[in-house]
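Here we start with a single chain on its own, the form predicted on its own, put down as structure tokens.
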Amino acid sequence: MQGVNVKSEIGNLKKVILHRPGDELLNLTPNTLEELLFDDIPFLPVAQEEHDAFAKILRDEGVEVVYLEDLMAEVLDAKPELRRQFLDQWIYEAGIRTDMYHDIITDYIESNYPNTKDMVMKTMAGINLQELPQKDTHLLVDMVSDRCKLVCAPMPNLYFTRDPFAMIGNGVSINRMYSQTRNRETIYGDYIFKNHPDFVGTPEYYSRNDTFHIEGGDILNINEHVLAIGISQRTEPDAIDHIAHNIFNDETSPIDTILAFNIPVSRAFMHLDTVFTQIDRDKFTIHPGIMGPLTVFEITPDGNGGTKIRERNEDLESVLSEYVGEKVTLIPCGGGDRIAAEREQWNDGSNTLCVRPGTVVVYQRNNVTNDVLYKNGINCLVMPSAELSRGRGGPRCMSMPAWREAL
């Protein structure tokens, strides 16, 4: 499967990109949780077991599972001249600005991680001061710094592969993330889509170097003609304007409508996929707090290389029914029970990954929502989730489909 092909949220899933949690989770501490966008510290061995179970469920359903870390290592093995370029860029983006520390970190990684994949995993895990050789730098900062201080911060959110980049039809958005912590994650996607033989040549609708924030959790492919994007805490309207211009001016893209959903700015509605997720041709799971009217902006080409925008204030059911092409059923997280909904929405009860129409991967712990899905004829593939859920993301957040069959 050369390139990418994602023109719906529910077509038969054939290829997906994951990241197996690694030592980056071991560099989480209570003092760095807020900075690194975590609420708690997952227990790594169990988180890895749960993630392996997730990957097995997908493979058993006929999905090719590829790992971000493997794709990046394959790029650097195939083009060894990129290794030093990547390392220099990674060090700079980690905030290292002095030649002395650039050289210390480069020597440390080259000496201790000659294997390419090990080196890639180390860049994801981060480096703390006590790992580096103690040298008398004669710098005040080194004399007063705690030896446990992080020199290069970890990327613990990387197992949520949905956000750093997003497939849009046969193209990709390499995103500029909302937080500095996560924006560093997009370096891997940038190298992969520019250099990996499976992905090189994919049209790029947004660049990590563009000005405005956008994240993959806010991007949903309704069908080959309609794209939904959330205006959220983490995706700015300016980014949607820019991406719309690039998509509409790509003659190979069949997308002719972009729906920009203006969703509340709060952690509960972090991304559009925490508000609603398609699970069947005519069924969506939704956050119960979004049942009333909401503002949607319909963006279409104006025929002159620009766009025209129509504001709509309607309920979610009406909007989705129109663009899906049939009346849809909205299934609230928690089945309408407010306490169950708040508890299970906290653990991403409506953030499911559709493997094919009517078959979705769900977290085991969201049993109330799962029972409601069963009663609505949905086949739930249940995965363990006690530790992975501490990162506040569900099966959709943890996956980036690269290929879906046409509906």
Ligand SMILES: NC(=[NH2+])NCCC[C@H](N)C(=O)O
The other form holds:
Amino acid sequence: MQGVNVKSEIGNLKKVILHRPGDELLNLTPNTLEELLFDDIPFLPVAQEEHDAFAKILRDEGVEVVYLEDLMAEVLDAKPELRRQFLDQWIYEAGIRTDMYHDIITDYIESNYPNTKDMVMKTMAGINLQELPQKDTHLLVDMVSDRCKLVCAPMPNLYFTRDPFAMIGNGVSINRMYSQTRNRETIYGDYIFKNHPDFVGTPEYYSRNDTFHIEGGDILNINEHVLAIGISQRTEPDAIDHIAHNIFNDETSPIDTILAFNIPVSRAFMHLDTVFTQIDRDKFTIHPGIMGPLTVFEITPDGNGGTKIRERNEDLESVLSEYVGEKVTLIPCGGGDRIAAEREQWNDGSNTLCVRPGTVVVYQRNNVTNDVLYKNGINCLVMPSAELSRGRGGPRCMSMPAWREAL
Ligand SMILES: NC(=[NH2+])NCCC[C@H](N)C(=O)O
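Same protein, different form: I have the form predicted on its own, so give me the form predicted in complex with the named molecule.
Below: every chain and molecule of the assembly, starting with the one above.
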């Protein structure tokens, strides 16, 4: 499979990119939780077991599972000249601006992490000042500072591979993230798409250096022609204008309509996929809380290299039915009980990963919503979720499909 092919949310899933959570989760502390976008500290060994169970469910369904850390290590092993360039960029973007610390960190990594994958994992985990050799320089910092602090911040959100880059048909968007803490995550995708033999040559519809923020959790491939993007806490309308322009001007892309869903800005609804995912040809799960305030804008090419926009005032069900091409059913998470809906949406009850039409991976803890899905004829592949869910993302957020078969 050369390149990427994701023209729906539900076509038979053949290849997916995951990241197995690592030591970056050990660098979460109560004081940094908010900044690092976590609500609690997962217990790493159990989070890893749960993640391995997720990967196994996917493999058992015939999906090739590739890990972000392996792809990145393959890039650096194949092109050793990129190793230093990557390290320099990673250190700079971690906020290290002095030559002295730049050199100390580079020496530390080069001498302690000769194996490339270990090195990549270390860049994800972050560096504590006390790991670094103490310089015999009589610096004030060595006299008065707490030696236990992070000099390079961890990237605990990396296991949400959905967000830093996103497949759009046969192309990719390398995102500019909303928050400081997530922006370095996109370095890996940038190297992989520019250098990895399996991905090089993929048209790029957005770049990490573009001005406005957009995240993969807001990007849903409805079909070959129609793309949905959430206007949310994480994705700015300006970014959608920009990406629409790039997609419409790519002659190889059949996408001719972008639907922008304006969802309320809140932590609970951070991305479109936290309130809404497709689970079958004609079925979506949805958080009932967004049914009221949702406005949809239809963006199409104007024929002169620009775009035109139409506001849709019909209800969500009619708008979706029109684009999906058949009458769709929206299945509310929590089964109509408002408290269950809010509780389970918080734990990603409507954030499912579809492996083929009608078969989805779901979190075990959302039992009310899962029962509703069963009753609607959906085959739920249930994964354990006590620890992973503390990061506020579900099976869709934790996966980036690279290849789906045509429907
Ligand atoms: N596509 C998603 N819904 N991703 C969830 C990401 C969760 C992560 N803690 C964040 O706040 O960024």
